[in-house]
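Take a look at this one chain, the form predicted on its own, written out in structure tokens.
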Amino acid sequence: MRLTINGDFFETSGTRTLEELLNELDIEPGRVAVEVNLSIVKKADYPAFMLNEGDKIEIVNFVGGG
């Protein structure tokens, strides 16, 4: 499956859900916000959120500071 992640093309063969994608990318789900095709996905939906060929995904990391 071909996806666009933060503007870069990415190809994966085994990933079907958003949670699987984050695991493949070694990203901690609790520390990011994810948008798929211009819609924000709730963290609780990551395990069941199915990805499709050509999806455009934006992953934003939370950064702490003061």
The other form holds:
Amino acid sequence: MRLTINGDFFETSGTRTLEELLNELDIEPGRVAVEVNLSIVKKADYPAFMLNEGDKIEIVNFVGGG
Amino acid sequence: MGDKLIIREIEFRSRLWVGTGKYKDFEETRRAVEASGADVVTVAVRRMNIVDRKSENLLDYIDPKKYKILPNTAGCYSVEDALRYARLAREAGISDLIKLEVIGDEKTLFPDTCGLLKATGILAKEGAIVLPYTNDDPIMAKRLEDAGAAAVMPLGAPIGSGLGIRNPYNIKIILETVKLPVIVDAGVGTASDAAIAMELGCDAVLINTGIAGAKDPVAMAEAMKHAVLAGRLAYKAGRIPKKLYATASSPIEGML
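Output block for the form predicted together with the partner chain, input the form predicted on its own:
Every component of the complex follows; first up is the chain already shown.
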């Protein structure tokens, strides 16, 4: 499935849910927030959240700032 | 000491809050934050590095169990963007605090207070603990209080300018106008600036560039820590009134 993650194209290997995508990317969900097509997905919904071809996903975390 | 800063039942150990931007590396950030004695650190919300996922993360150095994380909405120029960043920050699940910025202009980074007021009201209703970065305007501070802000953060001077507290009288009026904690945010360039903010009666000071941009950020962090403590103590102690002419400190009686 082809997705856009943080502005870049990404081809997944058999990933269907958001939780599986984060696993594939080796991202610990604890410190990130995720938007799919401009809607925030609650952490509790990651396992059941089905991804679709062409979804635009944003994965953000905290960086240094004032 | 029974002089703790409390915001919405959250107790703060220090009245110095620090940013984590502009440091050379995470190790320097960690050392400066530690030297500052701060328990609140601000952070920004940005895209995660998906390509290099093994790269280090700020929170590996600033432990959220040890520090209160205060995400900001820096770089947001509209209500919509600020809400988006603030909601993402909250969903990350580390903090309900948000340092709300709606910036009005790239050159000054002054807040767009119309947008700020609107965004404050919306996020406060959603249950976020909103700390809006505002200008030194007492009327706007009052409006933000009415809109549900948990504290107000007036600027001392433009972000990163190091110009100090440019309008101490307005800050003083803000302190008399709102019941909320007042935290000076932006403009503090050196220790005396931080002390002045605290001597005015501010509840805390937030500093990033003043520390991170110093030649020796760790030493400056420590200087700021002492300045904030000294300024707070001086405020509580109650300074002498200013007057034009001298009053002798030594007695006249007993002179030859």
